[in-house]
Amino acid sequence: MPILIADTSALVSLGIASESSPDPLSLCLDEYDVRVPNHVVEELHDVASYDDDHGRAANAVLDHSAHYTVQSVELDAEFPLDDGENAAVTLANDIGAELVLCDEFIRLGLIHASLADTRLVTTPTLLSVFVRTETLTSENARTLLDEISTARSWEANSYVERARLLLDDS
C-alpha cells in the first residue's frame, strides 16, 4: 500500500465532504497508508476549535484517527512555510513516501521542488485518480470537488479549474 503524508490543508479538504457519500477521507485512508506528521494534528485541533465547516471537517479527520499514523519530524528550521507543511515535506523526504497530499496552492512549485522522490498530490488531484482507479465516478468527484470548492473558498481558484475540467473530460 502506498504511503501518503497528509497535510493539514487537504486534510481538512477531504474532511469537509466527509458526511458525502462516497466519503473522500474514507477512501483516501483505505486507498493509502496515510502518515501525519504531529505538527499537522496540532494543526487539525486548532482548526477544530472553530464552529464552522473548516472546524467540523479538522474533527472528523480527528475522529478517524484510528486509521491514520502520526508520526513525529523534527522540523527544518529554514523551510519557509507553516510548521504542517515543512513537517509534511520533511517526513515525506525522511521516509521515502510515494505521495504527499497538500492543499497550498499559492506554494505549490516550492513544496513540488523541495521533495526527493516524492509526488506532491492536491485534492482535486486525488479525486482524478479516483476517478481513474474507478474508485469513484466522475459525477461523484465532481459532486465532492464541488462541495469542498465552495466551503474552502476555491471557486476563483485557476488550479482547481483547471483541474475541473479534467474530471468533466473523464
Contents of the next structure:
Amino acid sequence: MPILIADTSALVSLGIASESSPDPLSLCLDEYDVRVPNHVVEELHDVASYDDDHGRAANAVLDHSAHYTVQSVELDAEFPLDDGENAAVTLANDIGAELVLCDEFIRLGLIHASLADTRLVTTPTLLSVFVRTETLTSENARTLLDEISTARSWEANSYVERARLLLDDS
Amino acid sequence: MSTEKKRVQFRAPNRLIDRTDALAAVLGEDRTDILVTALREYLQDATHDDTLTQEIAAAYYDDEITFDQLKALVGAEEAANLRVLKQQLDEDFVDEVAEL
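Since we've got the form predicted on its own here, give me the form predicted together with the partner chain too.
Full complex below, order starting with the chain above.
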C-alpha cells in the first residue's frame, strides 16, 4: 500500500466532508498507508478548539486516529515552512513516501522543491485520482469538491475550478 | 460580521494624518472612521488584485501565456506555486498517482 503523508491543511479539507457518503477521509485512510507527523496532530488539536467548520473537521480527523500512524519527526531547520508542512516534507524524505497530501496552495512551489522522490498532491487532485481508480463516481467527487470548496473559500480559485472540470471529463 | 473591535497603534506621516483630520471635519466624522473606511477600501482593492492573479493563473493553466510570461507578471515565487498547481491538473500526472 503506498505511503501518504498528510499535512494539516489537507486533513482539514478531507475532514470537512467526513460526514458525507462516501466520505473522502475514510477513502483516503483505506486506500493509503497514511502517516501523520506529530506536529500535524498538534496543529489539528489547535484547529479543533475552534467552533466552526474547520474545528469540526479537525475533530473528525482526530476521531479517526485509529486508522493512521502518528510519527514523531525531527524538523529540518533549513525549510522556511510552518512546522506541520516542514514535518510532512521531512518525514516524506526520511521514509521515501510515495505521496504528500497538502492544500497550502500558496506554498506548494517551495514544498514541491523540498521533496526528493515524493509526489505532491492536493485534495482536488486526490479526488480526481479516486475518480480515475473508480473509487468515487464523477458525480460524488464533484459534490465533495463543492462541499470542501465552500468551507475552504476556494470558489474563486482557478486551479480548483479547473480541477472540477477534470472531474467532469472523467 | 463581527462587530468586535481591536485597538491598534501605528505611526504615520504628519501630513497624511492632517489630511485625514481635515476630511473628518468636513464629513463630521472622526479620524477613526476615515482610517477604517480607507483600510476597508484598500483591502477590497487588494481582493480585486487576487481576482486578477486568478485570471493570470487561469491563462497559464490554459496555455494562453508561457511560464516566463507568468513569472514576469506574478513573480518567481507565485509562479512556482502555479506551476505545481498546473501539474496537478495534468491527466498524465493524475494517471501516475492513480497507478501507485
